[in-house]
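The chain that follows stands alone, in the form predicted alone, written as structure tokens.
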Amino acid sequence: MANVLVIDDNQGNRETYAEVLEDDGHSVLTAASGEAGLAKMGAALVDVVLCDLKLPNMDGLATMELAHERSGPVPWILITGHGSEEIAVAAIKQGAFNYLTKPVDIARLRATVESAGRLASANRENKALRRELGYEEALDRIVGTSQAIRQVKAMIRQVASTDATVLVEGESGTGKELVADAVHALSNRSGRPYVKLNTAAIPRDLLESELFGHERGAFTGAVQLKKGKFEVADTGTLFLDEIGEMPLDNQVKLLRVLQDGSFARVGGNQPLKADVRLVCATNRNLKEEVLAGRFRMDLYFRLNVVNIVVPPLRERREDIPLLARAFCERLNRRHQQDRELSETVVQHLRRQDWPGNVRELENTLEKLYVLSPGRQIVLDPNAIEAAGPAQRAEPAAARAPATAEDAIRLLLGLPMDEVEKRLILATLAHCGGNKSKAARQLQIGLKTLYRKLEAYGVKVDGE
């Protein structure tokens, strides 16, 4: 059975709806208006809300709206007046999970709450199961309710079972490492190696050493064998990160192993091959990169398979409430403390424009609980630093687009099967990895695509 919060400011259809279910064993919480209905939510586990459209001044629509941006999607049952169907489905589409009209059918409402109850229950059930198979709920980590993180999630969801390499971009702190994370806790090499590195963390004469390992006597202080990255990730996942900092001559390197999976160790000779799944993250326009003549183009082809942009915090606010209650009830666990935040502090940050991100929020929230008196979380001036225009990252997403004069000068004096061969890796990464779709944009048959791909050392195992 469920727990049902009833939110209707009709005193006697709360008592009506409250027997009925309580008839069918759910558990039933009820309150006046939105603002009550909200509070019953922070202060009680629910698993069905059964509100009324019509309410006092937050209707039911703010209502549930508020509700997923506080506390994360819960089934929603919204009763309308006759002639309020259209604003019921367009609710819907905005995450309602059904409608009744009134006058409310009896029967209808026993059996709608009993349909959103087992929806509830089933996802409660799901998610003890990813936690028993060690998924760590890597796609809870990434919060957030709005269209953009969503569309984030599903391209996660739709990749992370494949081998295709991935490319996520986005602006620093907007959250990219555990996108990579959730990518190889939901892929079928979650129980394999999971090894990440920051290529710009190390210094240009070491990357190498880091990436593909040294022998014994390859260099001065080389006192022993060392594996490298690709070896210890082996049948696992690789993470590059901050892919477009790497070095032009590192570069080359990363791209032959890519071509045909083999690679030496610095010092060595002998040929060494790693089953790895590559996946980067760059906080830079790779496009530009390769204008500027910083990023190889074919390294770039390589990379961008699969590409994933995680929007800045910005561009998202309605998930700033959100993330702020999360990061507040990660500090209360680390503090063993029981700290609240007021709607007024949520409603300052939402109203920032965080060049920083999700980082720079959640700094901001870490200072604001320590510089806090009492239990409520206060704001505090010094703790929020205005960041005036100047200071504004620009979305990865808002940079002006290579034009097509430049990219035909980049071809100028290549041979033509080289062109030839740029193009139909550019053709492949535009149709994300799809090569039935890239091989009707070349107007060229399957079997040619496949036979010039293996010829590129591209794998062909299929979609």
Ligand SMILES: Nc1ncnc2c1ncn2[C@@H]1O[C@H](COP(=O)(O)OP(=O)(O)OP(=O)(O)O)[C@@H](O)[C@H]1O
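We call the rigid core the largest set of C-alpha positions that still match within 1.5 Å between the two forms. Residue numbers count along the first chain shown, from 1. These numbers come from a predicted model, not from an experiment. First, how it differs from the form predicted in complex with the named molecule.
After superposition on the rigid core, the Cα atom of Asn98 is displaced by 2 Å or more between these two forms.
With the core held fixed, Leu119 shows a CA shift of 2 Å or greater between these two forms.
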Second form
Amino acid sequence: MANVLVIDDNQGNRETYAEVLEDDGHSVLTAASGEAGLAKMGAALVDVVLCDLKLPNMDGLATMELAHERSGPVPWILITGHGSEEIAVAAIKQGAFNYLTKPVDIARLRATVESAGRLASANRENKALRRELGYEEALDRIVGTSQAIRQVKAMIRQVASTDATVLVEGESGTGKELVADAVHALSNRSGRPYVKLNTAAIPRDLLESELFGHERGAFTGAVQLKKGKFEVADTGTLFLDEIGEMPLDNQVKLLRVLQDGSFARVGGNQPLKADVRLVCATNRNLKEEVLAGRFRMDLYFRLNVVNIVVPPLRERREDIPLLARAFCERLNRRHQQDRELSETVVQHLRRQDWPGNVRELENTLEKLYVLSPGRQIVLDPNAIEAAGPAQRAEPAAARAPATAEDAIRLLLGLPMDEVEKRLILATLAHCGGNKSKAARQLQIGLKTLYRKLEAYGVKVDGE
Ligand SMILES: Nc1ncnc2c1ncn2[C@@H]1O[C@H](COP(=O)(O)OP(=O)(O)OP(=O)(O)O)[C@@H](O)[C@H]1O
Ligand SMILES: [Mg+2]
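Please could you give me the other form, the form predicted in complex with the named molecule, since above is the form predicted alone?
Time for the whole complex; same chain goes first.
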């Protein structure tokens, strides 16, 4: 059963329609003008609107148009006087669900409201379903079952639907961006723009224009008007990454937007407004930055309404096996293979300190994956070392068994490029990652080997 809004300036008509529809079990609201109808839609949940086309002041079509802008796609049924078929057709073109001609046939009225109600509830369910799916997906992307990660996820669930500014803190590579993504995906703004800006990646003198836009001719090179991220993110979420790197003069301008919601493009003086939810991230300790005088205290308080701290990986080692397996699965999907990660390798990874956190683990796993000659992913000391200053692998586990892995299996039908790639990677792994030795065995130049490895995405520095 639907919530129906009846808009008609004739009291007798309103009462008749309301009575019939209430008998069918619908809840009915009434309004005597377009303006009053819009006000009711703003205040209550309306599934279906039944509206007379001819109204004093604003007519039915204009009311519908405004309502569509404000409240989204609610099905409208317009009632037209006889002989105004053309207007009725125009109404359908403008997005009306259906129309009824006067004198209104009661049976048709009931049937039309009934089917509009079904459409409204299908729309609603779809929306809820889509949101729920988005929900799970965004949270599932954050792999981990440690107490710390569960807390982070609970926090995201709790704050996402508010409009509160969120500050995500954590070392580099801990997954701060995934957290920011999930905050947006779980929020009511999820269908709206999600705009990201990495403060550290923008040259200092361009940052203001990136944030707030510029007018044409505002400075040399500003050949046309450009909207800033705040304008683009209107009604949605703006993710300001590396906020700790923001120069002080930009901090002042950001503070102003947060205080009164308005800003101006560079070279412009017209104040603009944007409805933006802000999520910020930093790998610095922002409180310390404040104490050191590098970050404004007033801005810090504005940004730090909700604080989510993502702990380093070494403090939640229990997540390492899950993460490693998740990355391995992803690599398998990408390479259409079914490589395995043995418990020995997993336990070895678990013992490392991972100063580069999850990103380092991910990169290391990718290297091990491409360097492993067989189905089993094996530890390659070079790969671990190349990924960062993590501890070295134990030599015993480090070397692939020389005999069984001396051969590689190649399925018929593989393209030549792929055969070459597998042979090169397998040979390199067989040589314990020693590139000069591998190049000799392959009888190619060392430079050629480097070039090929680079093309395969294998990091080649740190011989
Ligand atoms: N819990 C996790 N589950 C799955 N993947 C993760 C997780 N945490 C991080 N990652 C992956 O690690 C990489 C780094 O994550 P992200 O970019 O979110 O880190 P960050 O904290 O923003 O790092 P930085 O401070 O360097 O910007 C990404 O590829 C991300 O997908
Ligand atoms: Mg990041």
